[in-house]
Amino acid sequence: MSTRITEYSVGDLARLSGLTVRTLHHYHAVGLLPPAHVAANGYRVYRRAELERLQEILVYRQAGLPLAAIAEALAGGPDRAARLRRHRQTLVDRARQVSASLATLDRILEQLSGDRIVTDQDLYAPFDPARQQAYEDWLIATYGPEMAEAIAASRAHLATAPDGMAARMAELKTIEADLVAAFTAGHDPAAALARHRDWVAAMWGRDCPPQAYAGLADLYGAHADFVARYEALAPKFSHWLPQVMRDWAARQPG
């Protein structure tokens, strides 16, 4: 039994893309878009390798890359998937350097208003149960289920730990003064990142391996209150800390 495949004229393309049919000619006449072939009528004929290549094109488009860069990440190889992992990691990193920025600007608008500066008891203090409350809404809505079920095991974990939170918070200052250290210092901080995992390990109540340690610092770059504290320990050093933690991660034993 045959199968029907399915063509779309480029009228039928411009109402399912959104674009006009004069941006889909002029996508054809620049090589980005061409028809499955062109009928003799002189009409453009397109199929499902099409739709799948426009759309790739406006996710680029959306991204703001011009056209001729569109043109050359589309010949970067047959791997749709591989060239969209690439294109997300781009716009990962750039939403990172968008929240330190954010970040900063803030941390300087508040000086300059008067505001009162955060202090080291600010930072390390328990969240309060409302913030708390978002900070673990947040996780769930952005990681799923799983992470609902990882959130109420560290809870369990830290209400029968000898030392309580305020120990933790408090091991946590030295060893973020360690690497804040190695940041301005340029030193290595592989053994400031190696205490920093096994503090994350004892605060789950089980281990974290590296891709879990990897996962975490994405978590760091991508929420505003990780950005916002972190920038107030060193300027920039939101943007070094996830970068640091994957790095190591990627050279620890799985």
Contents of the next structure:
2 protein chains.
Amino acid sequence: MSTRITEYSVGDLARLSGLTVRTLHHYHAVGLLPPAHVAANGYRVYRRAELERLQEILVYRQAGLPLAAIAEALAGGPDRAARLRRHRQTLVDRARQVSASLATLDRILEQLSGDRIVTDQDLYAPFDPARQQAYEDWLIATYGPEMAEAIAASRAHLATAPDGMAARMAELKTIEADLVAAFTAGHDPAAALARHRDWVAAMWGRDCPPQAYAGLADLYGAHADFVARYEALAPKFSHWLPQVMRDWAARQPG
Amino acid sequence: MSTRITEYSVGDLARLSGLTVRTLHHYHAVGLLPPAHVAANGYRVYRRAELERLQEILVYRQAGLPLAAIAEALAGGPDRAARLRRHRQTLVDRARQVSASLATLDRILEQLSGDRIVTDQDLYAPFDPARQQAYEDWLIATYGPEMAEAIAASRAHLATAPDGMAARMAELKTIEADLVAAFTAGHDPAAALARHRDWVAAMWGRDCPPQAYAGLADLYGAHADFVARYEALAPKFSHWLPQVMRDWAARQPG
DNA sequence: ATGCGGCCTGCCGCCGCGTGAGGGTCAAGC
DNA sequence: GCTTGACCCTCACGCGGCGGCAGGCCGCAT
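Switching from the form predicted alone: structure of the form predicted together with the DNA?
Now the full complex is given, and it begins with the chain already shown.
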């Protein structure tokens, strides 16, 4: 059984990959994907290594990277899997961008729906976070302190929009990581529990007194959703967490 | 107190909006943003209406629409807020695309991490959902039924990696946007509910049978966490959602 | 009158290909 | 050997959305 090296023409590879011949010509011309060799008749010949390289190019292309950036990424170390894992962060950042665009649109819709004066310069504030802050300061100064509440209520609404949710979930992840560390290492979880209680209050948009926090502990211990989530973090963690939450709540004033 | 009409030169507007003079020239040349008028000296003069039109252009531009598509969107009815609300769906679709790109990358990382044979044609399967399904069917047929479990386990592992959470939350947002649309427009939410159930199952790492889904509806309706989140999406949505979830679960087999 | 910052139009260039012109190569069939 | 059809090649123009610059006019201050 001999090992055959499979070779492909440019048309073969175009069909395999879903690209056009023209694109593969272009990628050769710019040095992004040279063929294995060029035959005596001038035809391009591609082999497995080129196919794998093209697969990676397609990943970066799908994410919208310019070809120069793709070439850089391909040169970013010998381990393909490591390169692709590194690239994953780019995609996550892209997801955040889309979320930010949604937030911008929501702020503009808010401008349209209110009866407040929107100055010419403030039309473009939603596209720039620093100017948005200045705009909000001006709103409060102009219309009075109850405007701060309206902005906060609006922001609470926006905080549950995609970009805000990602930040909140990221925060929850760090709190849970600290709780798991306390559980596995036998440390005092009080500080992490306080942060968790604050997180819950922010999520609710109101305070979370000790009785409510103890009630939440009951829910965590009793509901399959939460048990599944916490068991996935560490075995038996789903039993431990409600207990320390109740103990911690019992020690709080009020 | 006389009402003054504020007029801006092209340079004024470039500074206000963060664009370049060249860009505003271009937008005039292609008819996208004509000035209010051109003065006797040839200088462009912009007023409030142009400023508002440009704000809307920037929203569509930020979402990556070509200028021709932006012109179409601007011509899509006299009510600006309605146009922008319609556009929100485009952004939600963009979020879907990013999620799909993450899924493609995850599948390729999966190819790299296994010891299984990856044929030349299967290198490009992850970029095409129909071919990916055929590839997974082939893997199961070649390596046996435990391969199905390995695929599912690998996928579940990737989904709960820390940065996988952003994609999951982006996906949840699109599902919720569709549910809210169904709620406000009075459409049938069944398709969105099916996707939501699938999302929950993926989140749990196991199936979500109808009873469990109905139980989840109870949790959503009873717990302040979820009520707060859903009220922020649309008033009364937190009452409607558990109901349609329970109704939908009651209609499922099993 | 001069200088400076702003305005104007015109034009070339960039990036990543799509498209088509004109011509060579290869293999099968007659 | 010749013909035919599918494939290959290079070259070059074009597209969309501007960036950048040249050359020249405008308006205001000194």
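Basically, rigid core = biggest C-alpha set you can superpose within 1.5 Å across the two forms. On a predicted model such as this, the values are computed, not experimentally measured, just so you know. Numbering follows the first chain given and starts at 1.
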Aligning on the core only, does the CA of Pro35 end up 2 angstroms or more away between the two forms?
no
